[in-house]
Each structure stands twice: as C-alpha cells, then as structure tokens.
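As a starting point, one isolated chain is supplied in structure tokens, in the form predicted alone.
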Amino acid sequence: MNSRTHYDVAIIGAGMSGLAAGIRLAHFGKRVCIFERHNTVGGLNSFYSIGGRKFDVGLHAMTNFVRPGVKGTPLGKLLRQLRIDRDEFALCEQKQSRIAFGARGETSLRFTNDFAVLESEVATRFPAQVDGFRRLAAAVRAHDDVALDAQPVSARQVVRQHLTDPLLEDMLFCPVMYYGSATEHDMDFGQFTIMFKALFFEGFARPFDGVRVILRVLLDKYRAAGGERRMKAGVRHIVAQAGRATALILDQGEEITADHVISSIGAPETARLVQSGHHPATAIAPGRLSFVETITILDRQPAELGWGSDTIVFFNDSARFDYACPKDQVDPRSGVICIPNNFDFGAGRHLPEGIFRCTCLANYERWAHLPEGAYRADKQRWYQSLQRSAQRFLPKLADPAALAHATVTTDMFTPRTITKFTGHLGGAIYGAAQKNRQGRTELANLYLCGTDQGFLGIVGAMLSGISMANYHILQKS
C-alpha cells in the first residue's frame, strides 16, 4: 500500500483519460497518483468476467485508426506523446460497416477505413447530394476541432448548408451521435467533426483480445514511468479553500494533498465532490443520454449464421432519426449492432466464440429505482425485444431458431449498471451536454479531462488526458 500523502498531481479516476494524463506527467518526473474507486481500470472502456469468460465494456471499435505512415493524425499524436509503439496495440482493421435506414434497412450506406468507399456509396444512392457531401467533407477537414477556445455552432445548421436531403443528413448523424454525442437531436459542429473524422476519414480497428490489450499497455507505461495507483480508493470529497483544491478525502477517510488535481470522472460528478465550507459547488446538470446493451455469446462465428462481414451496423427504422432520451425504458427503433468477429484478424485467425452486441438508447429514470425482481424481468423482456429489432438489419436467418440454438450465454447492461460501475450520474456515458474545452473549474488547481472536456472516443479520451496535463501543468512548470 502506498504511504505517500502528498503528490505533485492527484488524478481522480483510472479511465483512459486519467491513465493517459498520468503517463504523460510521470514521463516528465511529476510525482503522480491515480485514485480509483473500483478494482479495475478503464472506466467506461473496461472489461469484466462471468464464469471465466471476459466481456468488453464500451469497446465496439477503437476509432481514429490509420495505417502506418499516415502523418498528422490523432492516433499518431497519441502514440508519440505516450511513447507507445503502434504494434503494442496490435490493432486489426474492420472489414466493413453499414448505416441502414428503413423498416428492414432498405437504404444502406457501406463504409470501410477507406473514405472513398463512403463517398462512392453516397454518389450511388444520393446522386443529387454528392457534390454537397464533398463540400461538407472539405469543411470537416478544414475545421480546427481541437481548439480549446472554440465557440459552439449547430452541426445540423452547418450540414444543411451542404445537404438538402433529410434522409442523408440523418444517416450521417446516426453514427457520429451514437459514438459520441451527449446532446439530443443536434450536436456542436466541433464535436461532429471530431467524430466524422474518427469514423469516416480514419476508421475502426480492434486488438484481437479487445480492450484488455490497450489497458495493459497503458498500465505498463504508467508503472515504467514511476506513476502510483491506488485501487478501491475513491475520492469522497474535494476540500476547497481560497479558490483552490487543498485536499482529497478518500472513502476510507484518508487525506491526500496535491499541488494539482485532475478529475476524469465527469464535470457534474466532480462538482459534487467539491466542498467550500458549507456551500456546495455550482451544480452542473448531468447528461440525459444513456444506453442499454445486450451481449450474446455464440458457439460459432456469426458468418456461419449468414451474417456476412459487417463489423458494425448503425440502424434506424423510422422516418426521422430521433436521438433523444426515450419516454420508455428503451427505444429499439434505432441502435448499433456490433459483431467483433468481423475485424480482419489475419488469415486463419478468428475469435474463439461468436459475439453479437446490440446497443440502444435508454431512459435512466425508468431503470434506476426498480425493485430487483422487476429489474431482472425487464432486462429479460428488453433483451428479447432488442434481439428482434437488430435482426431486421442483418441478413435473414435461414432457420429462425438458429440464433437460439447457437447461443451459449448472454448478458445485458442498463443505465443502472453504468452508474453503479462508473459513477456517471444518470448513466450518461457521454457526460454532460455542455463541454468544457479548457478543462477549467471554479478551483484554480482542479482540472477536468475525459468526456466532459470534449474529446471523444478511446483515442480522444487519451488525448484529452494528455492535452490537460500539457496545458495546465507541464507548460507551466
């Protein structure tokens, strides 16, 4: 057990952004310690075990993938700043993904890690829109999405300057929203460009062994640089005096002091920790967007069921794409299907079991306070509903009972699960709607990194930790 009680930097939360911030600071000789309430690292991108089988949490795909030699990209910056060799992540590219709209996905746009494929699909299915789509792509490329002083602008308004077909507009918004938007119906254009570049200009990849590979690399780098980590040591309070964070009070009552504090747990969650005498910190509204996800383990490869090579399918069955907190427990009209088997792992190499995941929007309040029996019954009911909804957008099974026969085991998480294991209020995976690009708080030495700082995705989360460490601490040392 670590006995030191004062650090140059204390980091709250051992998620991707907290780990990256810790590595960056430790590389420059800072005495840094990460405090994590749970017994595993990764936060929203972690894993758990049931019956000896490991399940990834959060990771459908690692976005921002580029092939070796491509310069000036987020992945390249991340690897340089954390001194990681790209082979350590052992990333395998997606085969192909789709955006499928209509009752059974009648209108579909295929995309890969080659942007020309999506451009060709738009030209074929929306010929009158392709010139506008190219202008939009040029505007996205030109936009400075990492500027810390950028002012929010409606992404819908910008996109409509280039596209006039509501269907194409919604089809482009569906993936970028599902993979990063904390706001309903619309999003900031800066956030839109981050995700558009991450998904379409760059692309999807995954280590063969999933998120555990990424976490293992980060932990090895952090240890090697001399960083300390305390697990099952959550922060209960942040003591504030004279406009500064003067101490952290841990769950067990221990007091820790630090010159700087970086919190990766979210803006509303951090604000609730701050105590200024008897006056709590200014309240920050939690995000409203949460999700459920079903996980089905199969005794065969999904391709053997006839489900082809699709890695990820973003689907919507309605006239318009409604990205909002649903009134019911779950909104099965739209969602994301992920088949991790359909990455290109190399000739003759495949995951030992089939995996079929389906993610849909959910209402935290409808799940949070259920009695245990009702909670379990509702999980089972919605599991079946999501299975039926997702299958509409995949090739039809020759035998309707084939999926049930192939199923080895299942699991499902809800907004209640998210809050329990991550602390995110309201089960809000993407945090508060209002992002804080500079990561500043009402306390001069307390900074935010991660989801509520505004960078998105796994690579974005790590870059957030790096940028906040650089901007607030290393550049001023």
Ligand SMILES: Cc1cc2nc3c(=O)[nH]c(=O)nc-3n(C[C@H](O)[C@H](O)[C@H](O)COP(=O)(O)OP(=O)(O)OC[C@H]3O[C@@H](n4cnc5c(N)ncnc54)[C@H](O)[C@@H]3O)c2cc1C
Contents of the next structure:
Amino acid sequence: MNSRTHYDVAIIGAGMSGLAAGIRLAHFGKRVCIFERHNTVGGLNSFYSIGGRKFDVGLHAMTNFVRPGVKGTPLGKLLRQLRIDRDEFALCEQKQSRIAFGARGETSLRFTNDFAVLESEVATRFPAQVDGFRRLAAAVRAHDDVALDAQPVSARQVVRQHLTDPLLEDMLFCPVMYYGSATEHDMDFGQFTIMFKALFFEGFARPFDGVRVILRVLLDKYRAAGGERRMKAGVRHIVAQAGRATALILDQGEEITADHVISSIGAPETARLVQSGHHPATAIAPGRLSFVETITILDRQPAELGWGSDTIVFFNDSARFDYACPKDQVDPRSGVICIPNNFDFGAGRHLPEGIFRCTCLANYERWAHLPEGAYRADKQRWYQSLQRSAQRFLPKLADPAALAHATVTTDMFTPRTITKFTGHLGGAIYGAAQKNRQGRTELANLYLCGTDQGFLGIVGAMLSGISMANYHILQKS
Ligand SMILES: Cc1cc2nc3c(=O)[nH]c(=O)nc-3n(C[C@H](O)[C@H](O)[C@H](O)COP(=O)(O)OP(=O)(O)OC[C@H]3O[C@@H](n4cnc5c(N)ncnc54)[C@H](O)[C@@H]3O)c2cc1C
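Having seen the form predicted alone, can you show the form predicted together with the named molecule?
To see the whole picture, the full complex is given below, headed by that same chain.
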C-alpha cells in the first residue's frame, strides 16, 4: 500500500514510454510513481489471456534491432540509459520480411536485418532506380532525426528528389507508414528517416516469449530502482493553477501532488484531463489512423502450410498505396501480415502453436457506436475478409481449406478495443498528426512523453520516456 501522496514526479500511464521514464528517474533517486488505469502494464504493447492462451497486442516485431557491438543506435542508447543488459531481452532475429504489391503480390522486395539484401532487391526489380535509392539511403543516414527543434518537411517530396518510379516510392512508404505514421498519405521526413532506419538499416527481432519478456525486464528495473506503481488508478483530472499542474485527481477521488507530471497518454487525452478554469489555448485534434487486427491460432507451425519463410509481409493490391482513414469500416486492400513463428529462435525451438496475424487500416467512427450484436457480426465478416485478402500475398495453399482446418481459435481487435484498453481517442495507435517534440504543454511542470511526443513503436516509445525525463527533469536538477 502506498501511503505517500506527494512525489517528485508522477507519471500517467504504464506503457513503454511511462515505464522507461520511471526507470530513468528512479535511477537518479527521484521519488516517482506511475499511475495506470488498467490492471496490466504495457498499454498499446501488452498481452492478454483467453482460455489460458496468451495473446500479444502490439508487438509484431521489435524494430531497431542491431547485433551486439554496433554503436550509436537507438537500441544501444536505450539499453545503456535503462541499464539493461541486452541478453535480458533475449532477442531473436527475423528470418525475412517482404513488401508485396500487386493483386497477388507480383512485385516483391525482400528485406532482412542486413540492408544489403534490400539494396540488391531494388537493384534487381528496379535497376533504373537503384542509384537514386542509394542516394535516398545516404540522405536518410545523414539526417539528424532526434533534433527536438526540427521543422516538418514532406517525406514524399524528399523521396521524389531521388526516386522517379511511383511503385518503388509506394513500396518504401508502405512499411514505414504502417509502422509509424500518424499522418495520412505523407509524413514528416524526420519521422520517415526514423522509421526507415528502424526497419531497413536496423531490423526486426523479438523475444521468444514475446512482449511479456520486455515488460518483465522493465518492471524489474523499475521496482529495483525504488519506483512505485499504482494499478487500477486512472487519473481523472489534472488540477491547474497559475500555469502549473498542482494535483492529480484519481478515478477514486484521491488527490496526489507532484513537483513534475509526465503524461504518456497522448496530447489531446492529456489536455482533456486539465481542469479548473485552465483550458489549453490550442485544441489538439486526435489522430485519424486506426487499425483492426485478426489473430489466428493454428494447430501446426505455419511452415507446414508452406508459410515458413516470411516474418512480416507488408502488402498492397492497388495501383497506388492509400494510407488513410478508410470510408468503410476497414480497408483490406493493404495491410501487414505477421507470422511470429518465423523468427529465428534457434535450432529445434518453436513457438508451441502457429500464429497468423493480419492488420489493416480501419475507421474508428464506423466501429465506435455499433450495438453489441452488430459489432460482433461485423467483426466476424471482416475477419473473413482480412483472411482472404492476406492470403493472396503468401505462398498458395496446396489445399484451399487448410487454413480453416488448422485454425484452433481466433480473435480480432478493432479501433473500439484500442480506445477501451488504452484510452487513445479515435483508436489512434500513432496518436495525433501533429507531434510535440519538446513535450511541453501549457502547464510549466506537465510534459508529454510517448506517441505524441513523436517517437513511435516500442523502442521509440521507450526512448521518448528517457529523453523527456532527461530533458525536463534530470538535466535541470
Ligand atoms: C496492433 C499494434 C501493433 C503494433 N506493432 C508494433 C510493432 O510490431 N513494433 C513496435 O515497435 N511497435 C508496435 N506498435 C506500437 C507500439 O505498441 C506503441 O508505439 C507503443 O507501445 C506506445 O507506447 P506509449 O507508452 O507511448 O503509449 P501507450 O502504450 O498507449 O501507454 C499509455 C498508457 O496510459 C494508460 N492510460 C491512459 N489514460 C490513462 C489515465 N487517464 N490514467 C492512467 N493511465 C492511463 C493506458 O492504459 C496505457 O497503459 C503496435 C501497436 C499496436 C496497437
């Protein structure tokens, strides 16, 4: 039981960014407490159990993977700053991933954790573009993507200075946008470079037991450093007086005070918590991009269906890649397939069951207000549609009914699920379109970290927590 109600720092939300900020601050002797509305940690990147079976939410792959000894990378920085030994995450590398475009994925670019593979695929499929691709890669490498005062620049415009083939342009944007764009059609070049490096220069990996391992390590570090955590303790209001956050009111009515408050729940979500006559001068619009995901558990390894090679497949069947909030409930034309069995777990080591996941863009408004019966029926209908769409981009099954025969159980989440379990308005996984790199708010001692500060994904979220704790609190104390 926590008896103190005043902290040096109160953190709202126990997702990846809140946990990382907490560890950093606790290491430096700050009295810090994380307040989380739910009874599990991890937020957008967590897990749940149904019938004794654990499902990961979020984690397809941890991006930014580099092998030991590679210096100056986000993963290295994060491990150092959180004092985590890289063996604790026990990361296993992807086998290979693909970008597959065309009605049946006729144009395909393979990539692995070795950038040379993608470069040679581009040289083979787009020989006239490879010099431009190399120039683009050099521009990405040279870009300072962590500057907190960078001004937004259109990534499409920059990429078109180097590439003239719209198919290759779209093929590169597809994974980069699916794994980290809060904006439709185009994105900021700084964000593009972060994701390009995270996906193509670095790469994908995951622990054998999934996101639980990462969360367990973070929680152990936090606890060992003396950090406190209150679960089922949502923050209902932030009381503002004279331009400062003076108290947090919890869902149960309890009042907490803190010298500093870090919020990881999103910019518009945080603005809504601020009360007491102080209204933010500028309203921040919630993001428009949300997703559905199907999860299919199989009674055999995907390799037995002929699907043993691909870890992640980014697909699109249309003339142009249309990354936008769909008019319909879901847009199954493009998406991401993840087969978690296809990481290299070591000889003879397999996940106990086959897993096949498919993620597509979805429209929050078209899901949010459905009566329960219609909601369930629509989920069922779209589940079938996503399965059909995704299978076009994987090797053809010898028996078309094989997937159905191998299926043990299924689940599906929608934008409504995301809002229910993480509080993100509009089911917006990547948050608001406009990012706030410095994490400042209208209140002098209230800062943002996580998705709306602008570093996305698991590694990005943790780095965001670290950098906001360093920048606003540790460097000033
Ligand atoms: C389907 C899906 C697939 C993804 N795939 C990948 C992937 O393969 N690789 C990758 O790197 N990233 C992936 N991501 C993205 C990654 O999960 C997120 O970028 C990252 O986890 C965001 O962390 P965060 O700490 O910023 O925010 P969040 O995880 O949203 O944390 C915020 C926390 O605040 C809590 N909260 C909200 N309101 C309140 C309140 N009022 N009081 C108290 N607590 C509150 C929430 O419950 C939540 O725990 C994926 C996400 C999803 C959903």
